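In structure tokens, one chain follows: the form predicted alone.
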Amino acid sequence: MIRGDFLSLNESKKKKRASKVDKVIKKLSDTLDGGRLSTQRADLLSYSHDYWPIYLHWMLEDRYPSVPDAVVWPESIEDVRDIVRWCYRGKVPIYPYGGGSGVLGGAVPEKGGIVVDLKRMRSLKLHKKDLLVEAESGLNGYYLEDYLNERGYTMGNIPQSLYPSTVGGWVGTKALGQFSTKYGGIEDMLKGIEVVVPPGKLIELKPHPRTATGPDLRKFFVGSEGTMGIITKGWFKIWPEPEKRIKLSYASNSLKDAVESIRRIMRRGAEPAVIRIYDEIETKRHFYEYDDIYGKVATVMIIEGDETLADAESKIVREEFVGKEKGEKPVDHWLETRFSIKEASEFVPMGVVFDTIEVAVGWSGAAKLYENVVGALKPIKGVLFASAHASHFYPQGICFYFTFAGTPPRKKDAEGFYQQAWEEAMKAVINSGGTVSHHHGVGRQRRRWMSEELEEGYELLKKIKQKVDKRGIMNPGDMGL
């Protein structure tokens, strides 16, 4: 958590502006031509946070926690190893910035330096023998996905934030997407990657269908928010478009009823490629137009393939599921809304706390912490709601995404309510088996709660940050890093 007093942008210059950072900044704008290096205060206002929610409670009291020094538009690897290079040399914090549509304030320049925005490197390349697509970091999500579908395929990742999520931040943050259940994450897609790391080497590890040369490299830097190096390309796994999908909606009297038909499914081999079940709450929230799934547990289904597949896995779903079939209108809604994030322009100036909470735990655990996170949230002063969907599914277990929404009691500001509330959250997670965090990654807010999560693995995390940044310069504090 960024705590301490906030600076007006002006203030925090002058304490951060050390000689150091002026004769870098001076390296970087010689080097960066064409105007692709910015100290213009809106361009350090507009990158000095990402979609972290408490942070729009801050944006609109005017705080500004933390600014970067400048930023730039790196266009080429030689253009990124240069960045990398001089920082280095100066000690300047790097932060390597997407589409800045992380929830965690992994984006947030918590030590002042250099923001690098990406997007300028946005080349891609079809390999369709080999069932690939070659993707430089900048590339915008939505585009990719638009690209391979115009030519018959598709990579399965469509996350909330497609639209202007990046593929370097999909791949650096561990993201996955609303069809995970089929295609897996990102972690499953990715068979190559290229990363530059401090002092400014490229590190090139080519796609493979499989390798066996010690560890995987690859995966090293899946989830590693930037703290170790900055992603420039990636090798991803691709799909012939399905050539049937089949839309299943279902009503279930309990969350514990569709959750153990899900997993009976799973347990039999089918892979829906979506898979939703809204509690309650959620069902109100989300289908209040639908009078006969209004109040009930609400289950929605894509399933996709080969006509053979999919209508074997429909067979499947139908012999399992406990619940009244609905038909296709409910999924048909969920496709038309599911990348609206409206509440967060609409709320937020009226006073409200919110933020969703992304975690995972075996099918044995699963009722116990689904009841136990709510059961925490809930007692909160302050809080009107708190509510889960469960969105991702393995035939080990689940992920379940909660929500929580409130106004501060008296003598609480924001930051207070929206602290303790995730703080009950966490603690109610890892009393229950869970991990504190499925496919959003650590940021900032999580940070605290890694080396609960991973013990003596996150004092290797440690040694592995030191070894591979000596100085500290790729992304520090995000991760506790």
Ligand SMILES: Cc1cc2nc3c(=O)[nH]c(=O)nc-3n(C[C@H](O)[C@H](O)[C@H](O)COP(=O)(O)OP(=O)(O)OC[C@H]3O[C@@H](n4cnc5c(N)ncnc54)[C@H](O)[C@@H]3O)c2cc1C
The other form holds:
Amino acid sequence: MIRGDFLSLNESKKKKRASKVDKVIKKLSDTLDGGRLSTQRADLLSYSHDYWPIYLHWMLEDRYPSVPDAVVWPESIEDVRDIVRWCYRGKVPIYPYGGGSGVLGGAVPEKGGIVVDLKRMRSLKLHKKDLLVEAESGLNGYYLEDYLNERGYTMGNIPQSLYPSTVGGWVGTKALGQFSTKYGGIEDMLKGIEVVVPPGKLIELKPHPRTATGPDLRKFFVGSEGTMGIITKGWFKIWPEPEKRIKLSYASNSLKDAVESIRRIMRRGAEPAVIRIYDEIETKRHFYEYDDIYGKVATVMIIEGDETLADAESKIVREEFVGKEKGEKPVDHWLETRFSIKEASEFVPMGVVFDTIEVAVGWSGAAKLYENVVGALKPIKGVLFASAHASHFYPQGICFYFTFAGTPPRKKDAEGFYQQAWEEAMKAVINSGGTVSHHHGVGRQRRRWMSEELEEGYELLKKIKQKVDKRGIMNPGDMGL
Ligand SMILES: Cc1cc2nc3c(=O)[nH]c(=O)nc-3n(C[C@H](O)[C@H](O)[C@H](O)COP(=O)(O)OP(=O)(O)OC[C@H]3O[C@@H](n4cnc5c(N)ncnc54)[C@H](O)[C@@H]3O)c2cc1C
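Any chance you could show the form predicted together with the ligand after that form predicted alone?
Okay, now the whole complex, with that chain kicking things off.
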């Protein structure tokens, strides 16, 4: 078995650990028969990583610094409880795993142990009158939305990773989709939750339209990244499918014009479902076929819902937007290409290091943050480009989604280059008054900025973690916990 950089135990400790883990695996294989457990090398390697871009470089160098000891596929709550019970007794780490599309190493089994793939737990139930869907956590995102659409509903959560991600992963990472400005993030949709916490207890928090029974424990698990328990089910808000969809696009002379336009639109209470503003570099990259947009700042928008409301929102947009209206075609182009994720398979084998960094900031700091982050990334030796689009909006502010790509200069490895870019970008975000994560979460890549951003709040989070997970078995190391 490959054991790597993350595990720096001495030989005697390794032996002790192996015998402890073997005992737990033996117990689990007695309980989880019928192909619900594997220690096959192919499975262990497949589950040694998620979509953390730097891991792709490690794999190309034949480095697998984190390999689990076993992978399990529970099919029921009882299975999940058994897994947590046995791992708790043996003090063996557990890593909940959905689609493995997380981009920050959140599902990486850093200290070995058991990866728990939830994908066999995928039942769902529609509650039409209450406008809720009840979904087990392993349910695939695309399958859920397709099921709802066929019945005349939508959940409105359409991340770019709709096809490879799961409901549990959405809640685990506090995800949100491309239509978030109208439908919100997963935290707005989640109304009830079921979680198995150490030492194997099931917590059921039923859905209510609203409840004031103390602090909201449902939200406590949103964004917990598997560090507090295994989410087995959620109840989510749904909407009737939109009656009308209006597609608008604009070409503006500057990013500032477009961003300011959206600020005014949001202030007036209009909520277009999709709003995406691309800086000049990204406009060139995404809209090179459109001569009258190329070289400008492109904005695409989708307004949808009840016809009367959609018409009123589009009137507000047209009154406020500074730029030339460019019709539906650029929006159709965005709709057709929005799930394309070929960059990783194209660029990484060529030695190009790239990543995306999504952050948020209030309107008053928006222009400064954009300039500072791009300005911090561009001078790094080897950077080919640094650009951004803004993809999620609130009456209070904006999410910028930065992309950088480059080739490490001679004598610098991919990881050194990658970490330098992150370091400079995070510093610029913090100095500009932004939050270091808007929707990808923390994982292992962002953990070193947790205390800087949360300060005493991080100390509280660590104390809560110690109480909930006394033996530290739940996704140890994630978020620095
Ligand atoms: C090309 C691409 C596009 C993306 N686009 C978006 C986007 O538009 N919006 C967005 O928000 N994100 C996006 N992401 C990031 C990623 O898809 C999301 O973070 C997604 O929510 C992860 O879901 P998953 O099922 O793949 O989770 P995984 O990657 O398997 O796990 C993510 C984290 O959640 C934990 N977890 C998973 N399941 C459970 C569970 N049942 N209980 C407890 N913890 C659990 C894991 O331990 C891990 O810490 C994108 C990623 C890629 C690769």
